[in-house]
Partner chain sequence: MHISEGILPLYLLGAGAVLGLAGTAVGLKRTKQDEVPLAGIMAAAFFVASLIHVPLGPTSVHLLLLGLVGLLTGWACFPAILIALLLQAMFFQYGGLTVLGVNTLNMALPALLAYLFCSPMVRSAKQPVVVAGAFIAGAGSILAAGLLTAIVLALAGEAFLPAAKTVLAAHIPVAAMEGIITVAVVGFIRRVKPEMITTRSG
Amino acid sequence: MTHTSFSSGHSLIHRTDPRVRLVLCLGLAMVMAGLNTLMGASFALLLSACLAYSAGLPLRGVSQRLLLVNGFIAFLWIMLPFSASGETVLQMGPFQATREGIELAGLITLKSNSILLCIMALVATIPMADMGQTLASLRVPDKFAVMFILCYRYLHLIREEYRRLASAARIRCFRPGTNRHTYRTYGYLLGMLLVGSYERGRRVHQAMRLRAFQGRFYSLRRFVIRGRDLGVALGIALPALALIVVEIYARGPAGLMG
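Can I get the structure for only this chain, the form predicted on its own?
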């Protein structure tokens, strides 16, 4: 999600005002999270896939992130079909897979992938240099915006520091295993990482105080909502409304009454 290659592009979505994209993503994610039918979730996945295609996202980067998320969802397919009560469709020894459990696992899979694709298309395409200004323009508290930007910036540094420590351990012929030496080594590595992160954070805090930091990042860029941005918002909002209609239709009479 934090791959900077997503934010570099010239598609219509990339040129849309970041505030519009952020609000649209929040609205779409809320709609998708509230879906309860496979038909509605399937339509949501199609809509998110179209957004990702319109943003021109690299297929390899999108696939890697989807595989990572679906790796966790795979555990739901192991548990839910055999733990939910309902009509039995598969018998495996003492275990019984139910239709309701399979449908629930499928619904969670579709919704999770839909929301992830939506975030990648609308939020991951916003450069981090503009994200702080975008949050401030939407009246998000300054402390939250600053913490978001700093976390994004220094997570990469912490990852690089971990790689450096892990490489140093491998050079010293460290081979991980299930023994006390491995656990002790990883404990030392984690401790050094935490101490190094604390010291780096203290130095950054002192440097920011010396530069008279007042708890807010300022940007020379001014966001202006144009007709093109409103057109993109309308082009995404209409399919979102259609998604709600499909969900109500898929629920049948109960959905119409609700």
Second form
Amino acid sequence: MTHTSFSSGHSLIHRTDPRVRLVLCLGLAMVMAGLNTLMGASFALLLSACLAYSAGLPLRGVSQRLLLVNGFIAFLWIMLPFSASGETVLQMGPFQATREGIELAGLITLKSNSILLCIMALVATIPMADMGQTLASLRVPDKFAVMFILCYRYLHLIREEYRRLASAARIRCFRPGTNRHTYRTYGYLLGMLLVGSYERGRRVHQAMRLRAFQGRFYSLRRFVIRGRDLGVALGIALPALALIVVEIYARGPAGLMG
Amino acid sequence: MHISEGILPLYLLGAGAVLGLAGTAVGLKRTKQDEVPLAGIMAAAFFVASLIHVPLGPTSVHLLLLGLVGLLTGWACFPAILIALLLQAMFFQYGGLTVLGVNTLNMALPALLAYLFCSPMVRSAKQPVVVAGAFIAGAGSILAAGLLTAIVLALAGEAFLPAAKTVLAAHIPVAAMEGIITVAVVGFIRRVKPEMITTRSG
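Could you present the same protein in the form predicted in complex with its partner chain, rather than the form predicted on its own shown above?
Full complex below, order starting with the chain above.
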């Protein structure tokens, strides 16, 4: 919303069936989440970077989002090197940084960024309007798909309403701070927002009933898996297999069970 | 509080996914067909609320309102929170996909507990009971979410223990703030639209 959207593009990935992309992304993300070696994680980052590049994602948008997420990772870099037990490599006053801790923080940084890049390339490129149908055709329960579609549909309207209420408060010289007055004001503002959303929900439901809504949306558009989709699926699945091989190799004979 | 991608081992992600999906399945089953559109739109309202930054001491934090999610949507809090997290993952890549189950569980379970234990208090005719119920729902759900997040982090390995403790400590001031805000919201809704709180059955 505040960021540039990734869903408008004409790359090969954008033209691939969204269901294929969602499933591939889940599989790939799970493989990456299971990595335990720096070598495997580096390879994963390379793979994700290639995906993001071939999706033609704008560098600015990508770095904005990665920066946001790496805030928590930075917090781990402050804690982990000093909290993991192992061989001391750096002495800072009373604190000792261990090699194991630094490696763990590095591993998490690589894994986290590669999974996020992979989501950006494969899932964030799906237009939201297609996502509801994608979920429904992947056999997600109808109730969930309907909730998802309506949630997305009314998100922007409710956000506009919040902006209107917030600027009304600002015009009346409301200046937020850490005090009871601020929290009570936000409480009333949110209360108004929730009451408004509740009434909107009731009205929407009545309007849907009036138009014979039976619990699911019907779409005229059909997703069809073509040869190109299978090609893309293969083009992602093979490097994913290579990633698993690299990981097994890097763990060595003893690490297979880990 | 989110756990990011790449931190938890596979078995924790798997366990979180199973429990989170089980909760969502029960939540969907207990949400009547007629309540589905309303639940979707309430999920949107809570998504918007989570974008609001409120000052807290030297910094500002974004609202979660887990207690209110529970009080107003009941069992539907599981699918509602999962949808909000899925949208966040798609819009900003905040959170992620493999951690969806864990994060849903960490937030929806406290919301559900707030619904089960605090909604009788919030529906009471006695003003002090209502205020106490709303505060416990608001503050307690944040503390519980912080505790669950800390437990999951600690399970990931002893190296994460200090990080888990810091996460938990950071939730304490947020919980107090959310408690006060929840009291104000509940008071407002009881005056303006009492049926939102008093007529939920599911």
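Keep in mind the model is a prediction, meaning the values are calculated, not measured. In this text, rigid core is short for the largest set of C-alphas that superpose within 1.5 Å between two forms. Numbering follows the first chain given and starts at 1.
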Practice task
Using a rigid core alignment, state whether the CA of T88 is displaced by 2 Å or more between these two forms.
Solution key: no
Practice task
Indicate whether E161 shows a C-alpha shift of 2 Å or more between these two forms, with the rigid core used for the fit.
Solution key: yes
Practice task
With both forms fitted on the core, give yes or no for whether the Cα of T109 moves by 2 angstroms or more between these two forms.
Solution key: no
